[in-house]
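What follows is a single chain, given as structure tokens, in the form predicted alone.
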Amino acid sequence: MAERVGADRVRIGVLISGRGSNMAALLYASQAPDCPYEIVLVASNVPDAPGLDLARAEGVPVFAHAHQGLKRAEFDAIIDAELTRAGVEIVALAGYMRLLSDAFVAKWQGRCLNIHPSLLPAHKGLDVHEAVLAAGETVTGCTVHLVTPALDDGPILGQVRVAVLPGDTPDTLANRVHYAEHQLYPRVLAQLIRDRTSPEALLARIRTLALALPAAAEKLSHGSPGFFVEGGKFFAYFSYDHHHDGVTGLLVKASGLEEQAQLIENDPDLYYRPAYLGPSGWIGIRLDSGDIDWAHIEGWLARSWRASAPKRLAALPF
């Protein structure tokens, strides 16, 4: 799959509380022609955070709001509204010194990353470098992980090791770990995006959902992975640049041409009329135009399955 460039790049929102050195690393990495993301918002809970000035100087929109006097969920709702307004698809925490509310974490599950200055799961929380030196360790490092409700406890996406030198202080060690962070974060973010948007990753997710349906099976049909009901008909196809149309999508059954036309009229960025199957009332759902609502995809697969399954199966609850 070609790299996402220009307007097709994934939109990233970065949250900071201070100088934003990791935000800067992400921002400058995004200037590479093959980078799959762009920074569309830098937001902070500290209105005079130095990192905001850097973002402004580079032409990145910024937002700041003091958190004092607000409950955690109230403040997170303010930040979330700005992220949504900016069309953010993935949130990167970069020195953001606020614990997030459960509601915020739940909404951005799988799409919110953090970087921590240790080799997790070792040394979670604050005062990391002091803890490393006190333990007499010879190696430390940094970790990028997905954010979950538990502090510094999400799935690890990448790590870099950093040697602890004789005579190190917390400050000298922190300086070297920062160098490693600035190398690691852009690389891991770019890889996460490629993993999420590659045809292989999208097909794997579609396959998991489709084959979870009763009596569902898979085989190639006209060069595309197709999913059918045993004893019944095909209910879905995965289409990647089929007939060189440049589109990655899921093809499922609409109720007919009238619904197909209405869906496309209402949301032409999401729905399209596929070649060959389009005249039969099938609808294409784009998987390459931004963040994917997988609950929506799952619902369409179930609906199309019911339209294709034999009567003895179609009545099954699931």
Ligand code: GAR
Given for the second form:
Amino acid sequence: MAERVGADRVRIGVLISGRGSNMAALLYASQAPDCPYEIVLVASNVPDAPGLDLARAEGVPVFAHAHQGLKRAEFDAIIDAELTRAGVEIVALAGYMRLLSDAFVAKWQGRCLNIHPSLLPAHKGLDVHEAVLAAGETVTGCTVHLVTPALDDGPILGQVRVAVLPGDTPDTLANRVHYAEHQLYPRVLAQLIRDRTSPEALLARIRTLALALPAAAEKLSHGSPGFFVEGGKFFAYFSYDHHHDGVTGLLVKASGLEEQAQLIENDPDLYYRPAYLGPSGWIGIRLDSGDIDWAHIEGWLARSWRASAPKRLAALPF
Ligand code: GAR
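Taking the form predicted alone as the starting point, write out the structure of the form predicted together with the ligand.
The next block holds the full complex; its first chain is the one shown before.
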């Protein structure tokens, strides 16, 4: 996944099919100096969707392609290619009235959000406001959730409640729910990004990967969370602003000083020589300097584990 912290903002692609007022809310919220994202593409399956004009007027690149005549997976592959070309890291569905193919959902898993005009899990699908009024409900609202293969499903990231007023019609209710949506979506998207790039979230992810290795355990070492093999040695440390170096990184064992130097020379933005452990041939991998390739991190943890585990464990296949 490709989250960023610091000056770089996370690159968002927004998919719309219509008016695009939620896209606009995301866009205008991104003008705040502390907003952690920027919208780099607005794409649509409806070439004359009004939201595209708004995006164009605001100088945001747009892409439109009619879905008619294309299989779902074919169409999604076209959209996916555009998102990838634009360097999109998180996809925000904003009134995108297309079911997504399994391949698209799998590729963007955990990085694709949707907004829906009800308090999910109530009232999935279409004609939500009609259903709320028909059920005589006095409270409705909106939900932002992560996208999973099932429609309007997936972990809920945030909700806003909206009162239903006597005499409401589907239109009057939809209008008020829109106010709530416009407030909710930018806030939840920003929070998701901050959560995923916070030191706490990074440590949680490192911890999950490290402790999944055989006989791995954790204890603090000189103030840093360290991971070791029971009966063996430390194989990783999570380093956060260690001695005020301002760096969030993972320390693992390289094969020695030669490899350490090579790694740093080849990719100085990613690798660094850690204080204290550097002379022993450990390598620092930055977790705060751009895209995090989690498969790569997982590979390093496994390799470092092998170098640290007692022989009987290191021989285990995993
Ligand atoms: C919004 O109310 C959004 O929640 C809804 O479409 C509308 C789009 O408005 N989405 C869904 O119903 C998805 N199941 P907008 O184009 O003005 O943002």
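Everything numeric here is computed off the predicted structure, so don't read it as measured data. Numbering follows the first chain given and starts at 1. In this text, rigid core is short for the largest set of C-alphas that superpose within 1.5 Å between two forms.
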{"property": "Residue shift check between the two forms, rigid core fit, Tyr28 Cα at least 2 Å", "result": "no"}
{"property": "Exceeds or equals 2 Å, Cα of Gly136 between the two forms, core fit", "result": "no"}
